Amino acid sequence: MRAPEHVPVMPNEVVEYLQPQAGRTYVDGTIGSGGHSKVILEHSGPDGRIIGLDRDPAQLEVARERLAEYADRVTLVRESYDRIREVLSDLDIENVWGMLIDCGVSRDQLAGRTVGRGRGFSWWGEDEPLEMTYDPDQPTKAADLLNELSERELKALFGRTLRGQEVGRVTRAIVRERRQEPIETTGRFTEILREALGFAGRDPEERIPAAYLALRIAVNDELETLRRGIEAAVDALRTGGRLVVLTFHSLEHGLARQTLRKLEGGPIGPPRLIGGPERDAKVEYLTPKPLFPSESEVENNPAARSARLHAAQRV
């Protein structure tokens, strides 16, 4: 297996807000190549512990290799981070001191290094099966959505990331083309997008990634998983424990802020409703304005440009 090339985003800020300490247990909800976990272990003394989750068994193997020197301090589990409470129960752990959720797709998954071939996460590179699943055993693939959803459902799917006329043009093109032959590879999907998005003198290359993003979000149920995952992570933290969330596009940014604001407690219903019921506060939101990566980090790792860091502390 090739050495991982994915670079962890905002590692210094993750450490600053997670505040790892010796003798404490932390969860890396999306361990990927293990970069963030390595940094956390380096700052948690000789006996800090990491529980690393990932839906991709190949990513877990990459992390296992990268964290080999900390083997006795690392527990790897093939599971989605929104099921952290069940994972901790199975491990007979009641609460943890911190949890990280990194919503970014791994560069290894984009390049297909972790499975010997790609799963269709990206439109550049070689022609690949249109799967886009983080869990390779997941039965529903991206191609299934393209070939089986109604035109109305496809419009809702692509409406998350495409704009105006783009949505209708893309969905009509997909429906038309799948009548001729099922859409099963990145090459064919990209050609459909290139033709549909190249209207009125526009450069389709600029908008193709947005269509891929919409399909990836849908097949992995990413937004609902993020909402459930933040809520589950907060419940898994002990008082004073911290949650750090890294988001990478506007849908994730907004959902993370909204969910953490809700967990801060306060009135249920309109703000002007005097004397109405209130939610109990579960967290203190530490970053009402999410943190951006530094200019030097973006210069060294352009993939970090869109990252935003959100942090909260259990109360």
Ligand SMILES: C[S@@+](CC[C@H](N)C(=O)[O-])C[C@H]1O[C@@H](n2cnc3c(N)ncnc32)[C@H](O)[C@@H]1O
Contents of the next structure:
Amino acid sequence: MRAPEHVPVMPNEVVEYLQPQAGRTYVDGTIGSGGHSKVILEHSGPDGRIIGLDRDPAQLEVARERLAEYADRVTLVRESYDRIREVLSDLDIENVWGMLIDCGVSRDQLAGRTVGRGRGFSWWGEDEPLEMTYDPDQPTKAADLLNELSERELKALFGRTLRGQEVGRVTRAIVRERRQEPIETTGRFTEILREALGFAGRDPEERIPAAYLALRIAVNDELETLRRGIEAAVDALRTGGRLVVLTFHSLEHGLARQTLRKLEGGPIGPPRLIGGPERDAKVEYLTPKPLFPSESEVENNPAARSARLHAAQRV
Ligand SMILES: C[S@@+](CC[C@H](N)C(=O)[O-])C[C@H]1O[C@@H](n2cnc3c(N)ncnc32)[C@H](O)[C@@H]1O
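Return the form predicted together with the named molecule of this protein as a structure block, the form predicted on its own having already been given.
First the chain shown before, then all remaining chains and molecules of the complex.
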């Protein structure tokens, strides 16, 4: 078996908020290497169930191997978590006691371990094709966006994570370079970024990850998927069921908060008229201040550093 490298983030807090129990069904919307699912299964023995989703079939294989001892309690489905309602309906399940969404890319995907080759998620590794899609069969790859979007669209894409002059410099460099030859690999993209971001005494290496993040978010439509996914997850929960979301950068943190706040109900605004129309509450927001990983966790797993945990209970 390919032992997974990915270490699940904030596992104790996930269990504390998901409250897994025997006899109940939980959804792991992003099963990845199966780390969180294993912990949930351990806490819901002997007959708690997991429905595990992932867009990456190679990750589903890693999860299948890792969870082999629990095979009769696990159902794996290749699907995006924002389609959880359709998945449950296909499985003839009305609702579930909990769902976890652990955003982003797993360490195993970054290292190119799952499919035996890198798919362009990492800027530091070997020269790789610039794909960056969780679903390897998705036809539009990151390179297609770089080579086909208009300058204006590229500005909007990189404007999500780059700041000030960085946006224009990166966009202009891409448009200039792709005229010579399409940009197809991480090596070439990183070289372009290094040149464009190294100005006014800045260290380009510090900003290259932000440009990669913008491209990954765009090619996988990650923000819209997260918003839809949280709403779908809440609809899939039974009363008293719990949703836990792990986010890793400010765009995700903000979106998770904003979506859960909206689902808490309250006045439909602005303007927030006293006695105006109200939206019914679907959840109680359990973590209006999201949780951080402990210092000792960050020491042992630096990848957990930027994590925030959001939790809500279906009402
Ligand atoms: C951070 S990893 C999850 C790691 C997992 N919690 C563990 O402990 O091993 C995120 C996973 O979500 C998957 N993913 C990304 N977007 C997805 C989506 N929209 N639907 C389902 N899975 C998705 C990725 O392929 C990746 O395997």
